[in-house]
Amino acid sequence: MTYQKIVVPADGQKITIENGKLNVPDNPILAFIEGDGIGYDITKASKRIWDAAVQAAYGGQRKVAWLEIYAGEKAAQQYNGDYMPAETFEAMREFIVGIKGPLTTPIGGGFRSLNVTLRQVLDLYACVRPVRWYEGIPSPVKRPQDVNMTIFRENTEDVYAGIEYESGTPENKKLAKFLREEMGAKFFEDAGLGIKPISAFATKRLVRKAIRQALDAGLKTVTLVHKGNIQKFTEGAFRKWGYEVAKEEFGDVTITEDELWNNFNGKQPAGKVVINDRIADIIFQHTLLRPTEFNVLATPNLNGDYLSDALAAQVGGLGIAPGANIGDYIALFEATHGTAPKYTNLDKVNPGSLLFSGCMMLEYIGWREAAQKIEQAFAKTVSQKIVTYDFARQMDGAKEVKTSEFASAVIQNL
């Protein structure tokens, strides 16, 4: 395909899909969106580390060919004010795997959120957020090492579907009239109104992906997180459909929590994943008090938004929290924090969130050895107390360094 602004690297090859799996060449083209605000600093630093780790892991036999695509403020500069050019979507469809820095949604209309737009247009229905602690990183909890979970958050439905009507508008009044007169609903006058769709289709494909992750990684539990005690026909249905897909498609390798206790006296059989569920509000207490009981959490959109940030706080904060938006094959990895505009071009912030999202990307394409080298080098660098300002202010005797200097230290420790 011919692009207007995107330049495809001549030294790379496309990732393809063969027999339902990624076919990754030794010189894959990986897309990246630099991001707004601090995006330039953390993307530049992270790319240096990713490239150095690939070199260290494979001795030159493998190398990434980077393809820059555009969204946000840099896209607006390149495409005459267009913050989300159509060819960005086309490039992701063509090259399949990419990573992005944080994006600022423009004020004044056009997009509710650039991030949500990317997820919905590309149908990246699973927001995947692994949460684990690295030794030496400051944490507000006593045993952050007990936190090792992955959240699968449904990305396309729930309140994030954006079906809402502003108070006072003709559309709002029309819906309010229908709800009151036809459906017998009761609510205050002039209320803003929103619709919360949760479907069997979207629920089952998310839970399916979560269960496969647990099976592939040899994990013990998949927990359905919901508020079904109150929202019975949306979040309650999420719970019901989650159990259904486990039984119908994975019945030979999964058991419910009830079956665990009734049939096996609480002793988990080898090779079986336990499917259980927890109410959304209580899961916050459980992940604080009993984090070792949870491996994979599957949630509707809003629950996952809250929970992923709360869990990140237990292991050091959003500054090191990785994430990905994944569809059937297309995957866009991302920094999970914002653009921090007051630090733009100051070479100051922690690149950890984007860096570890890149580790997820390397694992996704099967380059686990390079990802492990980064994780080990990062932990070693922190143990040497060479850190950016966010950790330095929480650690005694730390050496505060710039983003670029931290990247150099990690590379030295590869």
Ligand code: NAP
Second form
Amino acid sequence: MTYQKIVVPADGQKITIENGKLNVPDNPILAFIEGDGIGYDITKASKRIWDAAVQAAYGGQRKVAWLEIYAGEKAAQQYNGDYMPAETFEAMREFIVGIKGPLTTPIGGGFRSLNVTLRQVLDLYACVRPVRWYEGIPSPVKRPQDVNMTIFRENTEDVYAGIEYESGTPENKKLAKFLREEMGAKFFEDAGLGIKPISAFATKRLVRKAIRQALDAGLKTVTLVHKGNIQKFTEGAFRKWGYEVAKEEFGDVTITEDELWNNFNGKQPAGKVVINDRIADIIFQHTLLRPTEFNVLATPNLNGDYLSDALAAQVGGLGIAPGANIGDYIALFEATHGTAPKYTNLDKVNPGSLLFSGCMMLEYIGWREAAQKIEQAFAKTVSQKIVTYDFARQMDGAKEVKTSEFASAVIQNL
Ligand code: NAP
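Having seen the form predicted alone, the form predicted together with the named molecule:
Below: every chain and molecule of the assembly, starting with the one above.
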């Protein structure tokens, strides 16, 4: 594939897919999108740390070849006003794994959101958010060390399907007439209308990924989070199809919570993941009061949206929460916060979210040692009270440093 603006590094090799698995060379090409606003500062700082950690973990035997691809304002400069150039998608398809900083969605640019567009075009159907606490990080809860969960949130249906009809429009009137006259539905005259599709196909591929994660990581439970007590044929169906995929495809390695109590007296047998489900409202209480009971949470789009941010707050907030959007193979890791425009080019903000998303990326390609080195060095740096402004304002006696200085301190601690 030849590209117009993207320069493929000569010293790297492509990640490929062989027998359903990623085949990762020692010098893989990994794509990155710098991002708008604070994207420049956090990407620059994080790349220094990722490279140093890979060097520290593998002593020069492994090295990332970075491939810059473009989206957002930097793309608009490069591609004559095009905020989302087609070759960015092509490069992600060709090179499979990448990471991105936050993006501003141009007002009136014809996009609902650049982030949503990336997810939809590349069919990155699982939004994956691990939530865990690192020693020393300020937290509003008493025992943040008990929080260690990964949320798998469906990325293509539910509210993200974006099927809405504005009150007063001809489309709204047509749908309202059909719903009232042919389906017997009752609702107020001026209601805006939205459709919430949830399918067996999308639910099963999401829950399948969540169960695989639990199995790979040796975790105990996968919890299906839904509002099926009210919306039986969408949220309730998510629950039903979640249990179905567990039984049909992982029947020998999973049991339901009912089976756990009926057949095993509540004692989890070795090698089996328990599949259970919780109503979306109660999960907020349970994850706050009894976080150790949960490992992997699989959710439809909207429930997962709320839950991801609430859980991130328990362990230090969005400034350090990592995330990824993953399809069958293509994976785009991302900072979960926005562009924080008021801090653009001030070298001020916390690079943690992007940095830890990079750790997820290193784990995704099987370079766990490098990821662990970063996690340990980050924790050590925070415990030395060397932190960016956001943590400094929550800690006594902290030394506030710039983004680049924080990166240097983490590298020292690798
Ligand atoms: P935001 O950029 O996340 O910033 C909100 C606040 O969060 C900041 O003012 C700052 O708090 C804190 N914050 C964010 N990143 C931080 C970091 N790295 N370190 C420390 N603190 C950090 O949210 P927003 O202001 O609502 O959105 C701004 C733009 O970002 C919008 O154009 C939006 O569309 C876009 N956005 C993009 C993404 C994405 O690309 N994934 C996600 C969300 C929003 P303080 O003011 O308290 O210091």
